[in-house]
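Below, in structure tokens: the form predicted on its own, a single chain.
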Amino acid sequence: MAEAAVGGDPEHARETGGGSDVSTVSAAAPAEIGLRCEVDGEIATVTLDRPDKRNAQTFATWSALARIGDTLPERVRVVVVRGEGPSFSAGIDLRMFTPEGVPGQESFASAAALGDTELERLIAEAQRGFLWLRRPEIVSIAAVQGHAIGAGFQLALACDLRVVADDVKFCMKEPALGLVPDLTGTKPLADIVGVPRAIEMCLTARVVGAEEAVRLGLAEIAVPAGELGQTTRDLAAALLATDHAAATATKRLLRAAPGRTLEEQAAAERAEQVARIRALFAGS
């Protein structure tokens, strides 16, 4: 059965394969959303779609990639996020700055005029279809290649890991547009590199390729162009070869610990611990 992971509409998911269990989903909102989901057994991948615009993104692809993670499948256990053509994402549609924005989305000007209590809604529905991408239950991967600017960036850093192609060129862009990166991207930055390389890395927008990348903890690993595909499907199975509850339960320890000290982690750990050994041998 086909699901409607992008609007929840099975009226616009159709089957790919006679008789397999995989589903393409399609946006029923404007084309400029650019978005599609694809099910295949455990593994789902999203695909941004605009390769004609560097797959830039707005207030509606932000939206669809919500209701993905509202409607996933309860068997998916990977999530693989990836860009159509040469770009992972060039971040924000630049037809948002402009006072009519894109056909029938919010503009910054339009958002600019709504109330403050409506205008952070607005701002946390788009962070919600990034937040999803750490939920315990699955593991997310970022297939990176070209431009990862701005959204597109922060994209990446809602994944739980990155594998990115010799070409990828990161940038956090939207201080030098007079905007702060909001799209949940601030924390694993710093997490990851530290405050000062970040601070440094946003406020000068400077492109960080893949050597750097993966010398900074921004990318698992770099392979050429041409692999990026390949790469990130023998990763998906080696995720999908551990067990599943257990990988949940490592996972969901391994994004606390930075919050906790070390007695609270320890005591996680026992709590965690003690749960998957009732599950694996009481009875026996």
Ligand code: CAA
Given for the second form:
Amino acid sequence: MAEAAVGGDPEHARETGGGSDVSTVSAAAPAEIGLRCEVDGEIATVTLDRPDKRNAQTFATWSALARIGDTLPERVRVVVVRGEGPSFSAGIDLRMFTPEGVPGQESFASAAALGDTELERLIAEAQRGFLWLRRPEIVSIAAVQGHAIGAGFQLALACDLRVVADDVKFCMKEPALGLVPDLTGTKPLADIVGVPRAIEMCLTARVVGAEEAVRLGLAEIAVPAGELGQTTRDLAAALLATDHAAATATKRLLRAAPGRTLEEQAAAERAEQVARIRALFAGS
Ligand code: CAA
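Could you drop in the structure for the form predicted together with this ligand? We only have the form predicted on its own so far.
Full complex below, order starting with the chain above.
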């Protein structure tokens, strides 16, 4: 059993520790946000839940995502990010490009009137919704079907792992709309596929399907659409079978590896292993 949540009750937050097997992190989401989070034991499932609008995202979606990260119960070890309906996410809500914008939220027109510092702060708050998915204590899995465009592609890239349906359509559309991908997606994309391929994909805004996504390392596995949920659950179960402290330390090492020299990485391995050996064999 699991309960719905968006945002969070700090009493159940990661910072202060979790409690029972099932948590209600907060009240229901306003329909405009279109996001819910269910926590069931060690697994949290974050669902983009505006299928009639293909799970288009707004600033409110990103703030709510950040809040979920802030208040995630400490016992959660796997976070699944999924989308309701035929598409994972059609990206940013295109109303944000109109002068009217999304009621109660910044549009690009109103954001353009802000000073550089305020505008950067607005983008940083949006990025916060994505960055927590890389924390070492959790493994995040994007379960992606149909379109994952722009912000949708970047949300999938923010996760550690991607399981895709065979109908997946990744597309980085921001440059075609006159913008850059700024929701933390450029680094994982370039890290995974390499700079030349990332340039080609972003600047042509072409669609990448399931077979190519697996070949490029953008997805760990592609499965028939009807098997996406079960495959994701099986992967979550396999991840949970590994000791949490060892998994956290290993993810910390692997995440830092691309930015280090071999010598630095070897030193980091030693430091992590000393801590593991002490934890496992102290007093024996
Ligand atoms: N924003 C707001 N509404 C959207 C939307 C979006 N991004 N994408 C789809 N919708 C709405 C449609 O307007 C439509 O609403 P109504 O039923 O009220 O008319 C509904 O969702 C269903 O859409 P479609 O009929 O088009 O559904 P489809 O399955 O035939 O096509 C799609 C799906 C290919 C994703 C198509 O909807 C589409 O191309 N959407 C726009 C994609 C896009 O350009 N996104 C922006 C990417 S850039 C970004 O995210 C970041 C950035 O700029 C900074």
